[in-house]
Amino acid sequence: MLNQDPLWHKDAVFYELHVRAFYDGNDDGIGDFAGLIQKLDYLEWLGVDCLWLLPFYPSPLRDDGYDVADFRSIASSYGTTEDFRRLLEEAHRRGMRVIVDLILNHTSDQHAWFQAARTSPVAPTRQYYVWSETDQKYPRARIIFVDTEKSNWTWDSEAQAYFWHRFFSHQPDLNYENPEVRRAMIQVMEYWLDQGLDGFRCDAVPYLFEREDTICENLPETHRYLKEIRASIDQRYKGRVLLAEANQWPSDVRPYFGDGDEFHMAFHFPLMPRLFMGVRSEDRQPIIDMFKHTPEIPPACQWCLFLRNHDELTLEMCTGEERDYMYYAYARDPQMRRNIGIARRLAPLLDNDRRKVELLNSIVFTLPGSPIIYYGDEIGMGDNIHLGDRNGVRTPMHWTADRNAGFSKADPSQLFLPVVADAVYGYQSVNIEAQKHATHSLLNWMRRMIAIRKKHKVFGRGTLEFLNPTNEKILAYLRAYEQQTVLLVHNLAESSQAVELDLGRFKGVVPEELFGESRFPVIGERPYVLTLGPYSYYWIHLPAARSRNSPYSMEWSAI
């Protein structure tokens, strides 16, 4: 049964998958709903709560189904609406809950609203685009696709006029000064919530709104409108929820929560890219200081961590000179890079080292927020550069060392997009069937891992305060909410290190390692010492201890 508590979403495991690459059930080298149904069972063990899926709507997937066709279908390929209502009810009989992809921003060109607009200045929908006589409107808006777009306007031959986009070409933006397209995409909302959909990921939402003199992003506009949906939602449906995609600074990101009256969550971008800093580094500084600029939100709201997802690592949020260390460390291959970012798996971003992969999801699965893991991260699967655009990241999913990684019983040659087979990460031996009978394998530590947070409400819910050890390879914080405080230490270097903490106003209390459930040596009133092998770490519960009451904020410095 559903987690009926309100604030389900701040201690929730997520599970990002995309559909058409999870599971073919009808053998025709495509995923669908019919064979995600029959791999719910495999979500359920695994121990996550709510799945995020991307676009499953009619498109011309020239975008990989963000260049929406039409909001209100699915692609025959992955199945019918009964199929998706199926999905939800066989996924709310386990316990988890279920949030699609909406892209608020713009449409297909395809889309029947854009095509009608083209046809004639006077046809109703041709206001649902923004259109110029020029490409001179909105000059310090800036090109987001830098590797592939020249402009944000583009002619159109048979509207006669210029529109406005701020992705690809062949995606022209809403134009949501119009009170029938927001009015019209409230409805969107409102059609999928109706079949039992729990939520929404918002594609995007920084660029709803445009005006002059401004870089079109962020602006009041936009706010005023979030604040509509979420009080639409609110109204008539209950324990849904709202994830904002708004790739900015935190203090940018920090209105997007509103008094807690537009979106329930948002991605934290900038941190992302530091954690991998902070490892190959060996320095816990880019991570700390990442949180001293991340601000307050509202109680009922929370933050989404990530390690990787189904786009570019993103480098947008970083300066000149860490966006070339990134790809220095992580991406000397050209190829390797798209846009503004690195299109790899986390386990090839790590040099498919356990070790660090480890710690890395220790990390994000102990700082304040609701952890995502991107499908088939879990068993340290790979990617194939050579795919182009973002295809390397979004190949089927390997389930057993059988024909197609047991993906689908179709020809090699149908497969939407090849699997993983070179001599690293090929499905032959890394695949989901081999690591579950496996007892150390990666999958069984997620599981173990997911098990142990979901266990305690601290991670989810409770203050932050970072250490400052004198150590700077060690990475380590206090958590605390109720009566419960635990300790996370880290060790972001690749050698064994030693670190003395502060802990004497813990005196007297014995920690308890929570994944081995061992005791360590009583707190007393010297430096407590740890020593910690290459990229290791600790979380250690404080039994009957308090942290000091800080609020849940993250605009502080290190103690």
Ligand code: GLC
Second form
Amino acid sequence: MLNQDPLWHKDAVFYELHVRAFYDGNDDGIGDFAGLIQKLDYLEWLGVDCLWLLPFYPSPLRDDGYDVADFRSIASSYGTTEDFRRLLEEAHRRGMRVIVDLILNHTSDQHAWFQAARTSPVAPTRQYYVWSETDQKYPRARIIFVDTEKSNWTWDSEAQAYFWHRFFSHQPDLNYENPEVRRAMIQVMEYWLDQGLDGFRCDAVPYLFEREDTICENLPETHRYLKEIRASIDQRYKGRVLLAEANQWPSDVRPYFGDGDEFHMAFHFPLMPRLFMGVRSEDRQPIIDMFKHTPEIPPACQWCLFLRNHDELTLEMCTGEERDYMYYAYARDPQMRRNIGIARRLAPLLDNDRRKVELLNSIVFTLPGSPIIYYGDEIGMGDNIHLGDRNGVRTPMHWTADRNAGFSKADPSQLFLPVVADAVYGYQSVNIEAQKHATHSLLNWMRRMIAIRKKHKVFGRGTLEFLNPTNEKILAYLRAYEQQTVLLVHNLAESSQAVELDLGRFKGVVPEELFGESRFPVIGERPYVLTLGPYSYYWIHLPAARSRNSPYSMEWSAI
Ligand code: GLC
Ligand code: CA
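Output the form predicted together with the named molecule next; the form predicted alone has already been displayed.
What follows is the entire complex, opening with the chain shown before.
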């Protein structure tokens, strides 16, 4: 049964996966819906609440499916619409929701709309795209894929005109000035919602409209249309969610929540590199600073927090100095860099240090927002920096130590991408089966952390207050919701640290550590002293003083 709370997205743990990379149900070397359905038990066991599926539409796959050739069907190698519906049913039966990518900004140049548009200036879909006789319009718009594209305009010899594209030159932007486009894309959305889908991760939303003399991002026209999308969802569909991909500074993301009438959720992009900076420099400042720049959002809205995803670890929202630092700290080998960012998975970024992997996950799971796990990161999968584009982090999931990591029975040379097989991260040792059996594996730790988080609404809904201890290697904060307060303490350093916390207002409270359910000394008059081993962390419940001697009081048993 699905959780019917209209604010379910505020408590949910998300899991991002590519159908193609997850599990191959018919042994042709490509993951598919039949395979994913077989693995839903695993996802339920892990405890995730909502799957985010990367694009599965027919596509020439020159941008891993973000180049859509047909918005209303499913690439044949992944299955049929029937399979998709079955996936939704099976996921819902297990209490999990499913959202997919909605790519509003552009299509593939193979889309029938573009194929027709380029044939003649009077073709019925000509005005679905943005054409120009010169490549000089909108010069203030930045180029996003700086390592592959020279301009946002590309000459089309068939159309005898330039077309506009914010991403690859095979991805023409849709023309949102055209009411037919605006209507068509709302219909696309309704088509999938009618199948029972629970919402969308809306790709690249800042770029829908263009205006001369602007940077062509975050324009008022764009917000107006996004609000229309939301209104049409609210009118006809219940409990669905819209998640914005707007890789922008928090003050520019804030308008995407509107007054609670635009997106339900948005990724917090700039926080992510600051988490990596914080742990590398053993300094909480970059993380706390980011929250100084993070405005309040409407009560029904939520941030989405993540460490890694299918793209490069983006450094677009960093200063030049911060970028240099990140490249120096995390990507000295130029092969690891893509665009303005680093194309590596979580475990290799953190030197395969289990303590650091736990630490950063612990932060992401306890700061305000809903966390997203990128498939494979729950077992510390490695990457392959020698594959092109961002494919190094998109390789098949490691299920077992068998051939092809148990992902497929196909001939290994048939796989859509090779499995990671190196000595450290290879599937022979890093796989789900092995980690399921090992009580103290990363996988079992992740599962436990998810379960603890899900017991306490305070993590998804509570207020945030940073403490300010003199030891700057310690990141400590309080979260509070209704009657519950939790204290989160993280040691960002590779050495043991002691910290004195000002917890005067909790005098008389007996803290309880949530992972081991062990009690800590009572909080007294003096600053509360904690010691933390390298990269260690505490999730501490601060029960109200009155219940401290009665562990079986109502309040206690409610957690
Ligand atoms: C988004 C996707 C990325 C894709 C781009 C263009 O940023 O996350 O993978 O390449 O949009 O569609
Ligand atoms: Ca297959």
